[in-house]
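The form predicted on its own is given below as one chain in C-alpha cells.
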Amino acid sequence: MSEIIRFDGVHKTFGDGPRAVHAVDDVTLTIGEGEIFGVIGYSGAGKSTLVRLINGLEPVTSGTLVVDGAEVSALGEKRLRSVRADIGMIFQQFNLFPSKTVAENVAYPLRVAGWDKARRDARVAELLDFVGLRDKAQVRPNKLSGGQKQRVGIARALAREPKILLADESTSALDPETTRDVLGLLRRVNAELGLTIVVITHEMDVVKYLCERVAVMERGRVVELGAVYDVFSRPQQEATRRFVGTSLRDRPSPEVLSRLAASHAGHLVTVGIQEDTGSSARLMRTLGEHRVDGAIVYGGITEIGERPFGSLTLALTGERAAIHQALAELRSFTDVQEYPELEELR
C-alpha cells in the first residue's frame, strides 16, 4: 500500500514561551492510500489540530508533512488551495447552510469551483443517489434527521471527487443506531470509491467498527500506533487502556470485586480472551484438564473484524496446587490477573 499522508517529526505549537501549547508534539506516522485510519484521543489530545494540519488550515510549526505527494508544510496559500481540492471534510455539527436545499448544499462546492449547471446537477443527483437522499433534494436541512444531515454532509464532502476524506467527530452528535448507519456509509465510500478516510474521534466503538489502523493521542503525542485489533487487545499505555475499559467494561472495578468476593467462595481471576487464545473454549478446556471448576462471574467480549477480544472474571474452585498449575498454563497464552488483596480479606 503506497502512502498518501506522511507526518515526520511534526510539531504544532500555539503561543510562545512558557505559555506555549504543544497541540501536536513530534508526531511521526504514515497513512496508506485507500486506508481507513483512526485517530483517537480525549478532548485536548490534539486530534482536531492534526486534521487541520492535513488540509492546511493550520501551518506546521516544524517537521515535514506530505499529503498526496505535496509537502504541505512548505506550501504557500495558493498551492494549498489546490491540495485542499482533493480533500473532503465532514463535521460533527454538519455545517449545512440552513437557507439552502439539500441539493443546493451539495452543489455549493461545485458552484465555487466553477462547474457549469448541467454538470453540477448531474453530480448532485449522482451523490444523492449514493447517500440515499434523492427524494430529499428540495428539502431544507431543518426538516432532516441528524443522520440525514450527516449524509448530506458526506455527499457535499464527496462533491469534487476528493482522494482523502477527513471525518472530525462526524458521529458524535448522533444516536447509536444512526451512528452505525453513517459508519456503514463511510465503509461504502472507502470500498466503492477508494477514498482514504481519516477518522478523528473520542469513541472507541467508531474505531472498532470502521478503522483498519489507529493512532492513540494524548497531550499532542501519538502514544500507541498500529492495527486496531493489536492496539486494543494488548494496550500498552494507560490512555489506551481507558478507552478499552470505557467501551468494553469487561474488568470489574474494586467495588464490584469486593461484592464478587463476598458472594463467591472461589479464587477470583480475570483472564484475557483474544484471537490467539483460541476463544473461551480453550480457557475452559485448560481448567478442565487440571480438574479446576471456573464459574464466570463477570466479563465482556467483543469483536474487531470478526476477531474476539475482552476478558472473563472467574471464581475458580479445586485443589490449590491444581489452580496454580492451571493459571501457569493460562499465562503461557494469555494474560491473567489475580487479586491477592481479596485473599487477605477472607
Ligand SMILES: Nc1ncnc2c1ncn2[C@@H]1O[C@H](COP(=O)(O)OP(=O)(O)O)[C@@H](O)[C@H]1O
Contents of the next structure:
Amino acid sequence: MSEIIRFDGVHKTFGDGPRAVHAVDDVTLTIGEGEIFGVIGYSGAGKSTLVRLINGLEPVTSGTLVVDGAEVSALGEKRLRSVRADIGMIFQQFNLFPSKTVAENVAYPLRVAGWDKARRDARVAELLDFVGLRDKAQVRPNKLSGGQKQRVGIARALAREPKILLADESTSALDPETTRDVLGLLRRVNAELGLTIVVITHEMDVVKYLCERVAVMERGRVVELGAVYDVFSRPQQEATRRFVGTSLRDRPSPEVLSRLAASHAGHLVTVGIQEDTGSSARLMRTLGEHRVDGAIVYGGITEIGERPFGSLTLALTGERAAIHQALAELRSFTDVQEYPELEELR
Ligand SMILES: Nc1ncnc2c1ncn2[C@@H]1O[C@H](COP(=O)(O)OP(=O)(O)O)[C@@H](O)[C@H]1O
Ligand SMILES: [Mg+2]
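Form predicted on its own done, so how does the form predicted in complex with the named molecule look?
To see the whole picture, the full complex is given below, headed by that same chain.
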C-alpha cells in the first residue's frame, strides 16, 4: 500500500513559554492510500489538532507532514488552500447552512470552485443518490434527522471528489442505530469510491467497526499504534485499556472486585483472552493440569474480524503452590492481572 499521509516528528504548539500547549507532540505515523485509519483518544488528547494539520487549517510548528505528495508543513497559505480543496471533512455538529436546502448545501463547495449550474446540478443529484437522500433535495436541514444531516455532510464533503476524507467525531452526536447507519455509509465511501478515511473518535466501537489500523493519542502523543486487533487485544497503555473497558466492560471495577472478593472463596485473577495464545480452552486446560479450580466470576469476550479477545476474571481455588505455578504458566502465554490489594482485606 502506498502512503498518502506521513507525519514525521510533527509538533503543533499553541502559545509559547511556560503556558505553551503541546497539542501534537512529536507524532510520527503513515497512513496508506485507501486505508481507513482511526485516531482514538480522550477529550484534549490532540485529535482535532492532528486532523487540522492534515488539511492545513493549522500550520505545523515543526517536523514534516506530507499529504498526497505535497509537503504541507512547508507550504504557504495560498498553496495550503489548494491542498485543502482536495480533502473532504465532516464534523460532529454537521456544520450545514440552516437557510440553504440540502441540494444547496451539497452544491456549495462546487459553487465556490466555480462550477457552472448544469454541472453542479448533475453532481449534486449523483451525490444525493449515493447517500440515499435524493427525495430530500429541496428540504432544509432542520427537517432532517441527525443521521440524514450527517449524510448531507458526507455528500458535501465528497462533492469535489477528494482523495481523503477526515471524519472528526462524525457520529458522536448520533444514537447507536444511526451511528451504524452513518458508519456503514463511510465504509461504502471507502470501498466504492476508494477514499482514504481518517476517523477521529473517542469510541472504541467506531474504530472496531471501521478501521484497519489505529493510533491511540494521549496528551498530544501517539502512545500506541498498530492493527486494531493487536492494539485492543493486548493494550499496553492504561488509556487503551480504558477504551477497551468502556466498550467491552470485561474488567471489574474496584467496587465490583471487592464485592466479588467478599462473595467468592479463592484467589481472584483477570486473565486476557486472545486468539491463539490465550484461548479460554488453553486457560482451563492449564488450570486443570495444576489441579486448580477456576470459577468464572466476571468477564467479557468480543471479536474483531472474527478474532476473539477480552478477559475473564476467575476465583481460583486449590493448593497455594499449585495456584502459583499455574499462574506462572499462564503468564507465559497471556497477560494475568492479580489483585494484591484484595489479599490485604482478608
Ligand atoms: N487554537 C487553539 N489555541 C490554543 N489551544 C488549543 C487550540 N486548539 C486546541 N488547543 C489545545 O490543544 C489541546 C488538544 O486539543 P484538541 O486537538 O481539540 O483535542 P481533542 O480533539 O483530542 O479533544 C487541548 O489542550 C486544547 O485546549
Ligand atoms: Mg476534538
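Keep in mind it's a predicted model, so treat the numbers as computed, not measured. Numbering follows the first chain given and starts at 1. So that the term is clear: the rigid core is the largest set of C-alpha atoms that superpose within 1.5 Å between two forms.
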property	result
Smaller rigid part, angle turned between the two forms (C-alpha superposition) in °	14
